[in-house]
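Taking the form predicted alone, here's one chain by itself in structure tokens.
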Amino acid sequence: MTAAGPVTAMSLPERAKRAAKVAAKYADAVDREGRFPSEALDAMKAERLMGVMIKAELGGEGASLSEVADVCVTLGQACGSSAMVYAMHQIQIASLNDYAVGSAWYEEFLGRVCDEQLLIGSATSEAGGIGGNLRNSICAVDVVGDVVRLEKDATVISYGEASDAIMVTSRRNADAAPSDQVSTVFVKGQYTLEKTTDWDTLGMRGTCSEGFIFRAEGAKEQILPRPFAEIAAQSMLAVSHLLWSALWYGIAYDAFARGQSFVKAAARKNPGQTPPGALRVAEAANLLQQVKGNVVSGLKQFEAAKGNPDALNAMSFAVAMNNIKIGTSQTILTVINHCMLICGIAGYKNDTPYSLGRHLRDAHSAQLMISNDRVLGNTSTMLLVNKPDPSLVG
């Protein structure tokens, strides 16, 4: 049982598939309304997808990171607004599953994630200087006694107002350094949000990311016991550029089935004629297969790596993690766009079955959700002192 009732024995790829059916059938009004996918969110909890990734022990179903991936795909290809949603969401299970491990706070809250499906939102960017540099903060938990308080002027938080709740980063004390920092996870009713900055974008309109000023409350155990260093190091980090990568692939796997659609319609108009368009069909499942190597290759260096902190903290590790990044949100781009000379006006407009405006807008942000040029800049510096292992079976 959920909160919105009995789920039948359905496997995980065919509970993603009834749960993208309902995120496609409202894509396009939350693209244009720039609302939060609501009816793709009560799908999801329907399906009880909010907490597969946790520990059977703990009410969850213990996916995989490559189990949960193929559902971002799936819900990419139908809206990548529900997509990017249910990915960071993933995210923060991924930190907490592994490192609040011995905390009888955290087991009891993941144990709600399943039983309730919550949502958890993610506050990481800061105004004052700090902006989407997530391993440098500025505000800093204050815990006096078993309570801890917390002000953060955070430029965005994921889906903010829509969230059960949210792990918010901080300095460790008044007194730490900015990259000495800790995770909290508040729930609802433990903090308010003071809106200071709205969510009009190109795309990905449905996140609903807007700024606010969160004041938050709570017990003190609810900060992660282990250092946010380590946690974005050897879990945020490459679970954030894999889960993005997935639904990524996913819009662009999209607009590639809308453009093989277009040019398959013309090839029966004009029987016996290669339609213009299908070398570039050609081209596009070329550089889809790329993007899909690269993501496949990636969730099986992390699912190898997983539970060595010295594979993990690697700089081989970080640099593989940062390329698959780049690699994806640069490419899918490409494809998009061959797509749309596919397709022509019919891909141009936004009422026609081979539409990509939405997939398009959505996937520019790829490249700015943390920013490539910082991506690059990190990997540039490790590269200094690191050198690429040439094997192809290392």
Second form
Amino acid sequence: MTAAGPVTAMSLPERAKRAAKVAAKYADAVDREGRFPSEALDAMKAERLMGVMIKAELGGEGASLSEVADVCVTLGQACGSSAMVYAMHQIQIASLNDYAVGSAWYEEFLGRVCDEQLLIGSATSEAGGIGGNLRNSICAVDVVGDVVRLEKDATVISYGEASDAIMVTSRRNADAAPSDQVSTVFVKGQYTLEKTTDWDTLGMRGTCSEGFIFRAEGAKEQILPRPFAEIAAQSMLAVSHLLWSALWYGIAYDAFARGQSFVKAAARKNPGQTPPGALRVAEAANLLQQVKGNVVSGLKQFEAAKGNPDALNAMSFAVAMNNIKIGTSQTILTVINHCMLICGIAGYKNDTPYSLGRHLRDAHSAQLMISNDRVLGNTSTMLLVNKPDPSLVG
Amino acid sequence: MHDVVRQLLAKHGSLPVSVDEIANNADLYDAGLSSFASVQLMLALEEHFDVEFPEHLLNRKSFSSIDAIAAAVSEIADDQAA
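Could the form predicted together with its partner chain be shown next, to go alongside the form predicted alone?
What follows is the entire complex, opening with the chain shown before.
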């Protein structure tokens, strides 16, 4: 706690920029080697960014989701993998903040997250036909006396080995339906990870989203008191779409900045002539503004609905959050592709100030993490009955 | 009302358990009601009662139990008859 004073005296955006500087320095190495961005995470912890959204009474700073999203934008400009690890951690924090209220175990745990700057991972995917279907589980928690045991064949646990704690979904008990789920946080030392699959991917190579057999034993009160169905519907899906979109916007923004610098350098070399890429910079800026507007309006809608289960449960809210995810994930690819056309071979090469390969590859993950087809399918079901609100002020 | 809701739930709810085993106040999501099935059930209720669910009832709570569905349908039927 001795380090907390001087660092947290600085503003959150300032601390985010300092961490982002470190993330940017190692981004290409992390991408090339497909390794965990440990320097960036160390910097985030040194800047005490892990617990900012936790309330002050527990040692956090009570930051809003919009403020945390802005940190994701800053980190996204530096290193997509680092930003994604941070965003995923904050998704767990958002769930624990609102759905573990009154639990002594969780109050102490959230205090530890602030004090020790713990990184929380997540294990929702499962082998055996569940895949990424968040709202179904095969495995079940086994409660005997005060002890809970769980074994999960998790196809993906992002940054599993670097996590200090992991939040795991499962069925409520061995007789429960696949969708009757609970969520449990186990801390390091309470679980073992037996690696089953590697993470050698096109992009987001630093998230190290390997597969593991997860085996854990903890205290019964580590099972979150609220059903996972409620946490997923009211917090996790919306927060995921918003924080992911924020960092995707950051990735696209950095690509845009490279394209803009490229055109500016060309304009300086040939004064009086408009470089051929200039028009595309204008097009990319236009698309980027749409992405930003999408994320900002989504955050505004979330902050307005926060704490109101009726508003968070409304179909119109779910449709809006889904649309933010679809719109952002599709548009950033167009933006980065424009930038690639602007920078030409300098963007295509991996070793220039205008390189865009990492941005483009990282951005391709956006339409897959919760597949856009699955999200659109879900939205189309809701639109059988839901009528979008046309009002601009409603 | 509860009988009709039960019949439509059995037909459109795609539940892993029999509707007969579900109490009127039991949580249908815990019983395995998916969001897709809840919309199918909503459409079936609209068709059966010749009503349309208004925006404020399009949420998880309205479909959280047989009691809640019956209450929601009664509310709409009263509103739309008035």
